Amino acid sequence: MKFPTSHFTKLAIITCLFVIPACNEPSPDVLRFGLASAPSNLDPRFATDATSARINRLLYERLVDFTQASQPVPSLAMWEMLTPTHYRFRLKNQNSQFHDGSPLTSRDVKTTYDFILDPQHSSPHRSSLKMIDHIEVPSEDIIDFHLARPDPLFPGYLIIGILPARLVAKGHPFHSHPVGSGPFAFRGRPDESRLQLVRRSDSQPFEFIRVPDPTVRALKLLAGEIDMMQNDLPPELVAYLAKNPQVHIQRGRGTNFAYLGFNLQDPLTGQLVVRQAVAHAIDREAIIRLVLGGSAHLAESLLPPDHWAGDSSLQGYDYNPEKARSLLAKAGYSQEHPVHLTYKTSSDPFRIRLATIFQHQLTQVGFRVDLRSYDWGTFYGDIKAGRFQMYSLSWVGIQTPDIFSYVFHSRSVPPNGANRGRFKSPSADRLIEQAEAAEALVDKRAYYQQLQAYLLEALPYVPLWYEDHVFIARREIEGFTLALDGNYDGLQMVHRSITPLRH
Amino acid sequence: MRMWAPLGLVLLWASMALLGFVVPLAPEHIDLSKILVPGGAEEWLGYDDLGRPILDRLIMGARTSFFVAFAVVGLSLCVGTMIGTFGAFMGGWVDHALVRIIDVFLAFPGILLAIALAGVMGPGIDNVVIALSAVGWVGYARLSRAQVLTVKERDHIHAAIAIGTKPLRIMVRHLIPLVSAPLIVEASFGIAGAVIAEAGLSFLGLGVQPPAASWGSMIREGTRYMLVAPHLVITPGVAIMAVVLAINLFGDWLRDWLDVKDQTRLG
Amino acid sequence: MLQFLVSRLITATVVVLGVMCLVFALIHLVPGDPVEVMLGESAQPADKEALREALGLNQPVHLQLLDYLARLVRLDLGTSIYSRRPILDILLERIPATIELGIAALWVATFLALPLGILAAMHRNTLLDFGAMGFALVGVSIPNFWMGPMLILVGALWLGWFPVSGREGFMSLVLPALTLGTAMAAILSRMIRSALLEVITEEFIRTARAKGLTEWRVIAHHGLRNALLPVITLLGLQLGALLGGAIITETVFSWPGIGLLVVEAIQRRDYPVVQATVLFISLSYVLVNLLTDLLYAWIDPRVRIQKGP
């Protein structure tokens, strides 16, 4: 025999290193909400992504909110305009309390806004609030905003969640341990993919679970591992889920505006004919019907027709490949001498799918299109830097028409705004300024409607569609209402009608 | 006898890769009305999430994997063999340093270094070839070094050195031919590895970019529709498995035929 | 033993240094300015400068390397650009999941490979042998990025027995462990078979046979015991395949381990995290191989003497 038996003991020791891992079971009373991407920042002073903004609306309260037609309405505070550069806000409810029990006072509001306005903190929201000259708090419940220049839409900008001044002073890590006064309080974040909140009104625990893969999210819903989710699901899966008796689906119109953007300084996409040819080459209706499963509505402008400054009479570009071809021919391009475009998109699978369709439809009329897909950060960086010919993105949660100045005024070229296509038009600038200067809302509206008609003509964007919202939940989940901008405020009323027997 | 079935499959793969140049294919033709239509009499394998014919895309995927695999193995084989032979032939500190460098590369398990390289250099099929070759040469260098060490003391090599033949000539004319059999066997398994690695990188989104097709990216796209259209993910997977299995069987046969002793291969 | 230990330790140290240098070089392979790629062109100049400073990119390359090594010695892996958290914390958070998956996959591999390898060796060149080895060959030919989705399709979508993905309890471990374990089992069963075949021909086995022991007792008592040693070593080497395969398996199943972390960090251009994770995986691989070597030497004293280049 070669080895004494003791060697077997040594081998046994090695084998013992194999241990069965422990496991943890989900508890049944929690309401679970599936998310495609996790909120990256729970500090409203810095958060910019849509998921963070939606979650932060639950955690924090803000001074002002919006109606369905995007009119600003009081949320935490009523306001009056004392002079065109002096707004007085009065806190409505003396009982508003932070999650740590301390009351919300005017000082907290001032501290929050002062922090954002301090250039040292480089908050991404500073640029939209730059007109604020200084803030005064004459009493516990009064905040006076003094502006450097008049802006009749000013109250609509005060949508940042209010933080407790005491913790701001201490440098509290709000991004990971949020403390606000909203209807939901932070409970914990066991890992990056799970966020636990509790609803303050009835102590109902909630868990937001990141499940990036749409198929997995759908299956988790069927398996009862999550109770509800909203959007970010390909229409094929929505149709599949709709057939299941355990699931109910709510659809609602949305305001998120999808568009094709161009670089106006590029020798090719700078030409109006080329952009018009693109607009006529894209079959938006077929895409909405066959790819989006009918869950979108044609858009002709950034603002939907039912926005107070929107315009329902706009006439868009119809799908007309013949016309697109002849436009290109007139501009001197042909099959042998095609327009060669580079189209950038994010690496999100659905975006790539859409981009591939656009690429194909553009190829049909004589374009040559190269697709470049990048991870979100790089893509977004390139777009902001103007390093693109053509791209597609959406504007999410647009409420105030100052978006036009932010997106299309010639002084809003990044980093001063979001005029990423370098659109420089004196006519557009003039209309924007006239609209901003107008005192009465009817005049503003008239100017903005003129502007939208002009933009459709000048075509710095090809408007695509407004994406619908779809809320998908297990049958026993009740009480959710969809918001136009897709926020999660409906969770305040959500409840489970019967306790399911098994999880 | 036993080589015919695998060889046939490998030849089928090669002809699919070349077929695209002759037969008109429409792997990028989008027909929105045919989205996710399963296979039938008209189009055997059905259509994908954009209404593109899956058979055509499968053929384009065959081309991608074929050319990437041969480029990677060709590059790795040449570079690795030259370096390994050179090290063993020179001996001394050159050889010693080479062994250490090989050790360092082998310290990165499996596909990890290729993923990191491709990830850092950015997506694209050319970067995939570079990343896989940067990892692949090591195996051939190690093998050729070990082989050369066993043959370099043979009489005719000593004779060649004695009559003043240039080292490069000795290496290319005398050493490499002597050690080529195990290298060829290793390379045939290397093709299988490269097919899987290319598909793996494309699966992670680091390989071909849309609308180009790779079997890996087809699986990646297909997994999103598994619930409603499983044919999207089954088809390219069967293709990869068949090709890799065939190459492995062929490699086994080649090894026996060339009478190469079984080397311990690592996954 | 001591001499062997020292020589192996020295080799391992050289390899570790080499690995660190290679990982350091990764960030210099980023096309263009890595800082701009990571932060985007529109980032504030001050932020860019701060990151350049933090990564030491404004120094000559050799100083950067020394600086990088010095920080590694202090266990300072830097900060994630995406989440702005210390990378060490992120790693520590992710490691248990990967260890859990790795151990479960090893179990699967062992339980599949042992009987297959033994049966194949006992019934050499019979239908059973061909069947077992055929399975092994198919096993190595199925990539885990296809095996995973197929298991999901059958086990989770059609049968509904297991969760599709994520790390929630024992059931969610089954499919990823099967995915990772089957590929290993395929390789392992071939190794067990050939290791067994090698010892079976040796003198003491023939003696045992001559004593009239049943074939099963011969294999179990004498063959397996001696064949296990080379298998253990190969198991150590297989850890490489395991770790490499874990990257893709974790991605398929959204298993929150370090493999998924690499892929996420690449997608987010969070290169410090990519570097740190790659470094961590490689170093643990080197360490396990070193331990396997030493263990082998401990169990079988002949190795210490035989040890060649």
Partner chain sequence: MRMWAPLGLVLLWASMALLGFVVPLAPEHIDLSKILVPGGAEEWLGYDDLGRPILDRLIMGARTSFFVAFAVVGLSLCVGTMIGTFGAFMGGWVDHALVRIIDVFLAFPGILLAIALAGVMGPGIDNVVIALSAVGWVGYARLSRAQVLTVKERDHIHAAIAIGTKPLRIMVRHLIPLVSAPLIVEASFGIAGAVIAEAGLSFLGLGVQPPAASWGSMIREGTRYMLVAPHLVITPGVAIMAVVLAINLFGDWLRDWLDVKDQTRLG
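Remember, predicted model here, so these are calculated numbers, not experimental data. Positions refer to the first chain, counted from 1. Between two forms, the rigid core is defined as the largest C-alpha subset superposing within 1.5 Å. First, how it differs from the form predicted alone.
Comparing the chain between these two forms, the hinge between its two rigid parts falls at Gly254, out of the candidates Gly254, Ile143, Thr345, Ile162.
The two rigid parts differ in orientation between these two forms, with the smaller turned by 18° against the larger.
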Given for the second form:
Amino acid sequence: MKFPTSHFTKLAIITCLFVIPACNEPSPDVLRFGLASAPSNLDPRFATDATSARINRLLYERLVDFTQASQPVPSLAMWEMLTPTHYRFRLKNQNSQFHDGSPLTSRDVKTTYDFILDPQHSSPHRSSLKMIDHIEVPSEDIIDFHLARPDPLFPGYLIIGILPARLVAKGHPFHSHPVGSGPFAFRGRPDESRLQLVRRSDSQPFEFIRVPDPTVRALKLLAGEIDMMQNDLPPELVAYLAKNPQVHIQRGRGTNFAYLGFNLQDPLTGQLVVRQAVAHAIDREAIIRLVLGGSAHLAESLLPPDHWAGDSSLQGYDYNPEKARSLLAKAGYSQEHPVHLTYKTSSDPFRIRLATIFQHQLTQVGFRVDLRSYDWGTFYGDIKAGRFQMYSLSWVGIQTPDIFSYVFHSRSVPPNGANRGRFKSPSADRLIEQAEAAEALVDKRAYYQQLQAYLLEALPYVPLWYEDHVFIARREIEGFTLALDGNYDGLQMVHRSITPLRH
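What about the form predicted alone, after the form predicted together with its partner chain?
FYI, this one's just the chain on its own, none of its partners or other molecules.
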């Protein structure tokens, strides 16, 4: 099939070469990371966007982390299950300190989680921790979590960054001036496009710079104005950079889940037949092959099939434009009486390009699609507020199946969760609750697999693909390791091997 051809990359490169100085030399002491969008909230109690989550992992430590195989492992604390409803966590290092020099104790852990659990604070993470009945701190290094019901997956839910209790009590603005105990400390934010951190192990300064346009971001890399970046580049621009001897590229398989979301309360997108027609109208395989350069693989659920609760037997919606037309015809729609949809996306050029392809494919089967793009803040705000019919986004960093409760349970409509499409299904709620209540992992897995099959039928999302990762840096940048979920943890070891050449 043919896709709308884009010449923006070559044209922009030719144009920008005359605009951006070839050797605009920033200080070689600072390592600069280019971002497509700035972090919106540096408070882990409230942050939900991908960039904030990745930056917050650098700023704050967590009780628990995950292996590449999505298995929970101790981070700040070891744990033991004293009874099915009583988990004891013991801090591994009693000398842990926050960036302001104060010690990290069990009180800080309790304060952080008590804040999230308080409904008055409307934390979006409260729904995933609702099984906690109360928290006790018998000593400075022990935290006891008492649950309202047994849950063998419980340790994997404790991934919120820990904040200092004394600053929480004072109402400190963590969203703009974070204070954690992670490997990086906050240094400053001169403006909304620049975030300055310092690596604690060696005092190496870092700057995260928002450059929304991918071509300009690439040119700044070539000019030495940024040193590295990850993802958010069109494949042809990656291929262009790969030919430059000043640049090196790492690629890795990813688990970030891309999807089309719908407003289930809308008269049109609330109809299952309309959503099914959308699913059959999208040629996912061709887009992966021809547009994404093969750097993704098909998805049928939020969880990849090799996750312990995933399901490799799921059969998704094949590309079948005739079936899409037939579905619309049965619902009373035709070329003379088409379905008019508004589709929202971000202003990132590549996301607009993908949206234009979706628009083209949907038009071929009888839809009329009004494509609207917005800056990230406006777009994300609209999605959280339910101001959309259809949109596209990605879920990043999914490790535990409690994501289904957070995204699809009827009680998780914002601000109580991320059920942004207002999906309300007694069947989904029941399966989610049965999975949560099951005490044996084998039973949990069975319920979650039933749930995933049901969601594929009910179609609150059209699953698209799992996106691979690409890390692009100047040749003197070394030591970065890609993660399956695309986190920035590799910055803990990254360094500049030589002094950049000067002109």
